[in-house]
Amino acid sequence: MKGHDLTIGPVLFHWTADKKRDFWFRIADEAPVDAAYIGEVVCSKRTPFFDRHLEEVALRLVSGGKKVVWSTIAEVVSKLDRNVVGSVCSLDDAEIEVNDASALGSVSGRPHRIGQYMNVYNEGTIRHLARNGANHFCLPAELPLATIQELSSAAKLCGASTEVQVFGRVSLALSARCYHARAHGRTKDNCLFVCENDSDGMALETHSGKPFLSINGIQTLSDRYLGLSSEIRSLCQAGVSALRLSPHSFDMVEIASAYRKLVDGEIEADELNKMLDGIGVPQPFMNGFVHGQPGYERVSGLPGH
């Protein structure tokens, strides 16, 4: 499996500005990834928390030797969303990852990224954005490996290559209303970024107090963390060429250099599982989805089989 690319996807949670610069300082020094994508994806709001720290962490991500990706908004409902995906399409020899259609306007003919956020789901879809310049997508957490292995086909026909996250909270849904903000007696334009106080999520419970759903702002994910390492070595079998890595608040310098590990074939996937657990990641893991099974559950064996 040498020769794949591990990635850390960008950070999802309203950390302070002081930690999130840390936090990526300290990937660029020290984390075994090829890339890195940096910018705001879920609200727009934060970014004026950022916006001034991000020339200094994309120059040391490169001195560092990762190559800096710039995602954009996932969901654009206000102006102000649509001025901030203005801005980062606007970054002059950029490298963009779209996360929602309404940058495909800005990129359109030059290359960029499709970022898991799009609905890619069929190689038609792959075929048209890669005419408009996509060279490469992460697919969607939700696929099945065979869906996979199709589009990363189609994918390759087209001079593409694609992306899967193996690690994290997996992101499920967007919404225009800011449940986070809901949950505390606030609304989303007075919501006093009530998000900051969860660094990995709200947990959302059922009434019976069965762990459900994570909450991020606007966004809702999974309360289980993706997980996959038996099935790394087929998603390579099926033409995956880069492995994502999802921020949280753990030691994410470990985890990437245990994945890197795993994907160098130094470890076993048993092993990374008791090193992710002894950093303290909640088990069990979820891998339902590639196996093409409910996402929250934890299959054995190898996806297809």
Given for the second form:
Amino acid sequence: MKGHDLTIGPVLFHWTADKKRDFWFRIADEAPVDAAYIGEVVCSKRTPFFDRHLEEVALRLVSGGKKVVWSTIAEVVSKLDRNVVGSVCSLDDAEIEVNDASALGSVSGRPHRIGQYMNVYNEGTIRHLARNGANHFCLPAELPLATIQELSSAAKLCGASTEVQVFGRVSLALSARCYHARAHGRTKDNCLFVCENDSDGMALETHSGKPFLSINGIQTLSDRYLGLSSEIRSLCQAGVSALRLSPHSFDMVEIASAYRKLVDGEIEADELNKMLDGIGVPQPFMNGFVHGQPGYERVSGLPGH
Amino acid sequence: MTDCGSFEKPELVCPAGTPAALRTAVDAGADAVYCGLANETNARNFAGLNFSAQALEQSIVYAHQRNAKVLMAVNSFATAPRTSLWHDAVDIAANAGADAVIVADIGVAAYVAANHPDLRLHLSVQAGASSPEAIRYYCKEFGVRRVVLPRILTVGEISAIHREIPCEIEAFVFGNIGMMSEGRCSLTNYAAGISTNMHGVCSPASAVRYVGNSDGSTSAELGPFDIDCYSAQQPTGYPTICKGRYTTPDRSEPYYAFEEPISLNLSSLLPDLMRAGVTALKIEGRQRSRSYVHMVVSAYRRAIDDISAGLQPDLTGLAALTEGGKETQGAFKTKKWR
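Cool, the form predicted alone is there; where's the form predicted together with its partner chain?
Every chain and every other molecule in the complex is listed next, the one we just looked at coming first.
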């Protein structure tokens, strides 16, 4: 598995500007990752808070030896959404990760990446997007291994690479409605940024008290944390070249270091899980999707084809 | 008196879950019906629903004889290594003489454009194309002629999009209200291991269970999760994740965290939608009964004809057909819905 890239995905949650800047500075200085995805993906209303820091964050990451990729908004409806996408796509020389078809036209003919919010499920989609300039695909989180393998092969034929999320809550749905605002009797337009209160999402439980989902503004995430470990060898054998850690408020430098050790063959999957437990990440982890099982499940053994 | 200012009479597009429902919709005045094959290639892949290739062919003949169009939904996401199933569905639609295919997947759209360049291409709501930039991309790359807009836009926004795109607009006016952005929801796969995008199913009956509790209440479960719970006095509903009740750390009383079980009914906004430049008005409900299809299609047929003739439409009967008798104008009326 050595030689595979570790990446830090975009921060999905509405952290304060200071917290977010400090997070990225620390990743830049200390995390053993190869690439970092910056920029707001979930809600364009949040962008004014962090826009002024993005450039210094990008510079710091570059001086820390990380490739910097600018991610675009995953759902584009309002004028502000469209403007935010437009301004990211107009950055000269920036490497862009496209998360909605809205951005495909403006990056056409220029090398770019496709993010996990784009629906990439088959070879034809890979080929089309590669012709448009895509050279790297972060695949949707719900894919089983057999599909990941086919898509990685198709990407390779187009000279492109693939990436899969291995850590962090998984995005399950997007909406035009803000469920954080709704929970507090507000609407998206007068939300007062109440999502800032929940740095890893707002828990939704069922009637019987079962943890189920996690709300992040217009985004619905899994309650469980994705924690792929023993599956990583299979993913690499399937042709995946990069593994994504999705940021949470736990010590992401330690988490990245643990994953680095696994990828470099210094520790086994069990040890990784113990280390993540020690860091305080809630377990059991979910891993069902890659096994072709209900996503929330914790499946033992290796994923089949 | 309704202001019938400047608009063309829109096409009424109606659901056909079965050949019988297709005939019912056509007879009730549908300008077009939409349907899918009985497999994973469309987003209403439910048991007992949809068409065989042969039934499709016969139904198209029936519709065409009565001047109605048939639009075939191939609008789930072709999933490797099963991609050819979706290509086959497109071929079947083309061979049967469908008037258009409704697709969501980029790979399927590319297949249609390359192999059936004369087959009219509609972009499904499942593509989630909610901005002019996204829609224009699909038009330019694949020759999309019509976009079915997500149910997350206001009429004002639809009107603005209309001015910025080169294709027709189809908008939902009645039926189930999609809470999550269509084509971007893995909630069912998370809870039940069946994917809306990859298998065309949301909340499949095979994963649903009703469990009686000791206090007389009934829990409605999807997979292992109790999506809702009904007291002995309440009627039980069907457990769809985005219409369930949950608690948060701040709200110990279960509430509809996403949306209530409610139906979209835009009858009062019809003149506005027509003025916004909508070419086709769509009724949701391929899973619905023939009598439902008959009543809704007839009512909307009359309404569109009345509005076009400058008369006040009467749609009072429709409220009885909405989910739990409750209806909403969803995102269409005001941004406050968000």
